[in-house]
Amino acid sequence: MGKSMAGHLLKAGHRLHVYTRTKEKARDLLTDGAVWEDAPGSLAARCDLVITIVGMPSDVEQVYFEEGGLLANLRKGTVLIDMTTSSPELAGRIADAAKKKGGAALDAPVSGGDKGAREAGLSIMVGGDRHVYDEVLPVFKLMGRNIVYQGPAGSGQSCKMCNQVVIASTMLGVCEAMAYAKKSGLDPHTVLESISAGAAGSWALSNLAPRMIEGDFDPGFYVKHFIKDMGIASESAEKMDLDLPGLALSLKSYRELAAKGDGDLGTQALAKMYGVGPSK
């Protein structure tokens, strides 16, 4: 996703400096004119705006807080934007640390997957100071179509947790519906024609159910990353004394799927647990 998002900034005429742990992944960007940096701290020392999107909260911690990281090398006035799906608490810590260094930070997780990143059609949920959001909004518009300011630091991440809670239960429903269709002797494709256009319609039903039926479990969004997201949402809910049984069941099911060795498949692979897919 990050490669596509960075590409939109480059095409818009921004001078782009990049760092990834695997340089080869940035090869196309470098060919198109991006400037390579050898460490995250080099970005903070040279850039007015630094955008990160990594895998896990532990990766965010490393990129921002380690000695050679962003915060240790932050210039006064530089804005940091973390677009990783991470914890609201971590987003708040980053924002506080950036302010102490004379900079600013926004948490801006996204929804829309690799397709949304390629097509600059992401939904972007933003937390942080409103005036900083207003300042960098033109940059967000190069990567997404639905950009919404949610509130103070951490609010973007909290909104993304709401998004993942919806998806968690929705994926269970889609899998169960496809399993029911198959078991009852219906053609699942024909079933989708009817229910996708009705009250049951959802992005997952329209985009992932057809892939489930065909046995296409290639990742748009990894099972292992969805487990990470649901884990963050579950921990946050527990701290708020909030019981979310749908989330708990989905998290349990996906952990069982990963335990079978399917953590690197797409989230639609949950259908395997229900016997959905081409008949053998």
Second form
Number of protein chains: 2
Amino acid sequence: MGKSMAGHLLKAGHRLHVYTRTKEKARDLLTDGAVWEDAPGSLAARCDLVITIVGMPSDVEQVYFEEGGLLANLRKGTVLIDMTTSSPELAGRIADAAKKKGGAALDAPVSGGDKGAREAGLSIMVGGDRHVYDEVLPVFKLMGRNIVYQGPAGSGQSCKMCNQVVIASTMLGVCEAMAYAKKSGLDPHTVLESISAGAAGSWALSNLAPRMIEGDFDPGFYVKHFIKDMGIASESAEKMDLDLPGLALSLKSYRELAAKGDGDLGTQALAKMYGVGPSK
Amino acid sequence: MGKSMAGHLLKAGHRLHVYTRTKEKARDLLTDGAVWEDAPGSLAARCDLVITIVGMPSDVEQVYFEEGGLLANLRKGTVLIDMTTSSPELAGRIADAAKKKGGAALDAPVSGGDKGAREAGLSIMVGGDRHVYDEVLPVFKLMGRNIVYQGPAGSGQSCKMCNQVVIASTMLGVCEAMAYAKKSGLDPHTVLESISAGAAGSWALSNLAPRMIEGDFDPGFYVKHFIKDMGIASESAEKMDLDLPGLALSLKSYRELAAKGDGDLGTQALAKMYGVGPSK
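Target state, the form predicted in complex with a further copy of the same chain; input state, the form predicted alone:
To see the whole picture, the full complex is given below, headed by that same chain.
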């Protein structure tokens, strides 16, 4: 996703400096004129705006807080934007640290996946100071279509958590209905014809249920990444003393799925836990 | 719903005989030319086609199987259609009994609610013999827009159960996300702006979450009716030896809601269990 997103900035005429752990992944960008940097810290020292999108909150922690990282080397006035789906609490700590160094930070996780990144059609949920958001909005517009300011630091991440919390239980409903259809001897395609357009309708039902039926478990969004996101939401809910039993149930089922070795499949593979898929 | 649906048949020029437990509810239809019958059995003895839509499976059982009921008085060749959301197993028993009497029966539950019934826009899911379905299809077309033949007797009910099973867990996801948004101090409307159009999107999120936020718990679809439907799905799943933990969790939460006296609210009132609604 990072490569597609950076490509849009380059195409728009921005001078782009890049760092990735695996330099090979940046090759096309470098061919197109991006400048290589050997460490995150060099980016923070040289650029007006630094955008990160990495894997886990622990990766974010490292890139921002390690010795050669972004915060230790931050140039005054530079804006840091983390677009990783990460924890609201960590986003808050980064924003505080950036301010202390005379810079600023936004949390701006996205939804829309690889396709959204390629087509500059991401939904971007932004937390941080409003005036910083207003300043960098033109850059967000190069990468996304639905860009919404959600509130102070961490609010972008909290909004993304809401997104994942909805999906968590919705996936249970879709899988359970497909399992019920199969057990009842119904044609699941015919069931979808009846139920997709009404009160049961959802993006997941329209887009993922057909793939469940066909046994197509290729990743649009990885099981392992969804587990990461639900884990963050779950911990954060617990800290807020908020009981989310649907989220807990979904996370438990997905962890069982991953324990069977299916973490690299798409989230629709949850259907396997219910015996849904093409009949052998 | 029955009144609107019968009205469409009358307007299309069909000769309509009616029976309801509360005669008053049929007054407008009688004014418009419908003929009153004193018992379900009289309808079965006099009409080519009898359509029922009542409350609980126990009501269906009574209307079909009691002494003055439909089956005991069924005229040869008459088609019985039950449009109540009821159990697949009961639909199968009705179809068997109708055949033995030289008639036929279809199960044809609907989704789309009062509005769908008024606007002849219902989704109708039909189970029974295909040739009987083909024969009465013009009548279904007077009441609905999305009419799908689902398979042998009981399949219409099974399909409707799939619909309710999807909704059951989807509602958990929507409520939990709105609760997370509130606890995080986000503006829930702004959250919906970010998440409604993407992978978290659903009919429930777009239509019911805004009502949860406003504390508008007026019934589109009653909590008590949803509990009935989920109860049927749950029993039927158990008979098929199918474990549906999302459905079980949702049913448990809705039963707790009803136990607090909220059975006559709309299904979006589940949000109350999560403390969602306008801040006082």
